[in-house]
Amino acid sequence: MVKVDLSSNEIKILKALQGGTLSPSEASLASGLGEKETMSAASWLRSKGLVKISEKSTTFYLTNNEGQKYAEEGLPERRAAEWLNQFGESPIEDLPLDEGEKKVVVGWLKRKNFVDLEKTEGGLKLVPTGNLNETPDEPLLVLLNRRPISEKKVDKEGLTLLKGRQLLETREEITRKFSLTPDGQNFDLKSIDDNLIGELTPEMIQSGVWKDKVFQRYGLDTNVEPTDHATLHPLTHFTEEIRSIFLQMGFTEIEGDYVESAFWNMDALFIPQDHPARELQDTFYLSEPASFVINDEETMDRVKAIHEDGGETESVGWGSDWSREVAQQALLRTHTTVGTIRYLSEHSEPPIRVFSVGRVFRREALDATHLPEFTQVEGIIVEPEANFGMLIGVLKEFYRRMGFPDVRVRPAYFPYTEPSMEVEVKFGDSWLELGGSGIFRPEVTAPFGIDCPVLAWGLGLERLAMLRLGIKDIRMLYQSDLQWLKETI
């Protein structure tokens, strides 16, 4: 016979299981305990060899956001095939699909025998075969959009077609069963001391009934169920660590606005008005307000002169007419350097050591390494004796404190710094580029009367966080994956 101390909750679960195997919810009803108390008591009984907990994991498939869209609108190849059968053969460019769909639709049209391909002088032409038969992935996508289906019941042929298209997501469901072990079945419940207690309450102390009770012994070798607690998000914690490092290195933090004019975001940094970064493909321009009125005429005139012919610097500028209308366009800032140059326009006397951590916005495709909205860390040093060697030393010290002792630099090009460099850190066996840096060009500093060298750098916070947190998909940082968050804090 097994001799072991049991708590009152454990006794209730043990009695409930005398009738046979139960699920957690069934054991909860039979014992009168809540589900959390039921799981805790069963876990303790398992550690004491009286209860067996069996687990079974089942994978369910369901549509993600893109899959939901295609379930409602139809797959791109279906819409393209129906259009071709109505209007006849056509080049790819004329299909009534968006650009992303056009890039993948040809392969699926051919794979499903919806079209034949004909080479012409103008490029590939799609010739409809007349076949519009439904393929297994189409009804399956509709079903998965209505409800999740387990891997055992899902159509395998349709699933094979959908899996490679990233239209689905999976959900794991774990079912548990409690049953008595041989020791649990042989346990003599009549031998349990009714006076045994595992918790001393204020009421027991006040009434004095504890004096007639026997306390359950502590099991020091038993694993305790972890308790969830509130804490900072890993990315927030990481951001605060970066702030702390710069503050310890003698820097002062500055902030800026998300909405800026093209003048401060680009013109003041000597970025030409015909630079590709200004195009709609790269920058978010606003419609309300569409522009700003910049009242600092003197600064605008100096920047205009530098762009057109170099002004009072030794530069020849960009040699093109400078437009006030283009400079006054409203946009979402594409970098935090706009806040830095604004700060320098108001604080031009050295020494200056400032940094910022803020959101920036660019028209980036959303994938594992890019986000249209991300965080940039920016810093500058303005001192009479500042030089390129100092810049390298400061960045190496910053990355060393972040846990990356191996740092190297290589030449680079940026419109507003010269010389310029990119910083790389060693991670495992690879060198990874994390940010750009350099010394502000005279064309940038001259309008504000700054004679000292200005050391500047910028790095993407999320990319650095990916290395520290060991993740390969940048989107994970902004997903509410509770299991990952619990494991990461």
Ligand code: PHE
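Rigid core (definition): largest C-alpha set, two forms, superposition within 1.5 Å. Residue numbers count along the first chain shown, from 1. What you see is a predicted model, and the numbers here were worked out from it, not measured in a lab. What changes on going to the form predicted together with the named molecule:
Taking the rigid core as fixed, one finds a CA shift for residue 11 of 2 Å or more between these two forms. After superposing the rigid core, the Cα of residue 246 is displaced by less than 2 Å between these two forms. Annotation for residue 399: C-alpha shift under 2 angstroms between these two forms, rigid core superposed.
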The other form holds:
Amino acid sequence: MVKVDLSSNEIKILKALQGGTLSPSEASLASGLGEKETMSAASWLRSKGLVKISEKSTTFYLTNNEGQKYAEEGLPERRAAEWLNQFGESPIEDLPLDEGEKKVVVGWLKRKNFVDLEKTEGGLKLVPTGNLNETPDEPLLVLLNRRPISEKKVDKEGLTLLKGRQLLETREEITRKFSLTPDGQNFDLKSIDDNLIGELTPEMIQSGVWKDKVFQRYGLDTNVEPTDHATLHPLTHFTEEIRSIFLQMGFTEIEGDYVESAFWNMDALFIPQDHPARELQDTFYLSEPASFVINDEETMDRVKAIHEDGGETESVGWGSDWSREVAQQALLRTHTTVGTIRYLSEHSEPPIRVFSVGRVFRREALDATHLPEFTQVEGIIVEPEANFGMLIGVLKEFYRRMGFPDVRVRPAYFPYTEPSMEVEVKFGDSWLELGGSGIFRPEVTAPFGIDCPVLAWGLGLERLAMLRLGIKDIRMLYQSDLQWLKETI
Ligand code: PHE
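Let me have the form predicted together with the named molecule next, following on from the form predicted alone.
Shown next: the complete complex, the earlier chain at its head.
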């Protein structure tokens, strides 16, 4: 004997099937359940091994657009033959048919024995035979134009003719039948209380009827059909997760604009004016506006001095002339570090802990691991006691909270940090580079009067998302494949 929990709808269907195989509508009639409830109860019973649902697909034929036209007007050879019988023999060109029809009509007129062909000096002539007998394709075309007919019931000869002329289309229909499996047949329905309460109503509680009834048990381990629900995009989801991690770690969020000047995006970060990353093939420069006028002369002068000879710092700078025009160029920000340095230009008092999550733009060719727009997770800590060990600790803690316990760092180079490092996380057997970080150089901090260490990092969000989601192609994140989005997270 099988021991399974059944809902009251399932019991109704099981009972209805005692009499033998039923179609869904018959089962619905016999059980008193709606069509939808019937289907759902039957598929539950199937998953419990008590009911078999067999599916048979049947092909139906119906007219396509051209078929419909001919069903209404008559086949071209029929129209031609009737015309020839009325007006007598004539060349093809004279037939009252359109050009497409004229191309096919002679073959059919001959095949159906409606005309004889006669060669004359002026070309072919059609001579009516007097035969106008109907062939099976004609009545069938009219029938199929009224309603689809199943393969089994359709006239075979007519069908072959009409299919050959491509006047029909097909439609598949699935018919389902429910029947009991051996387990379903052996199921002891008598042992089951069909008075089960599936839902407890206020009335039942008031009247107390529930006391004599048995509650339906819930099968907590049965699979539930997936529902069609709205979800957050995985990147939005991760962004929220990251926000909450940094907020919990005592950070405040900052925001910035996509359109920036080279001055803030690069010069203020001590990126030399001849740095390769500034070139057209790496950075999106704007044509409108093509440049910004930067009014803060004092800051400009300090940055200029730093670049040219190190200004008041011990640095010797880059040792070449600094151009205002180059600094004033407008661009799409290439990193969120621009937001960080802007913030520092206005807030130089420690302690500072700020972060941002934002889109950045680089002229990258699109492929499975590169996007021309992507998202950076940026942050800084400004504290007198801050040091490199603390930076590693904070980043490790961030990745641990994101689900990556194995993190390692490697030396790297950025013009604005010293020391600099690359952060890698372990995924499977390999280490993946997810971002850069370091301590801002005095050339970056001095012009803004900051004299304690600034720990900084800029991490990639999409690569992290790829690891978390197990996808191999970064483009998946921006493709809006609804099915994938619904099934993800
Ligand atoms: N801005 C760097 C990048 O885009 C990352 C970084 C941020 C490095 C802060 C050091 C400090 O790759």
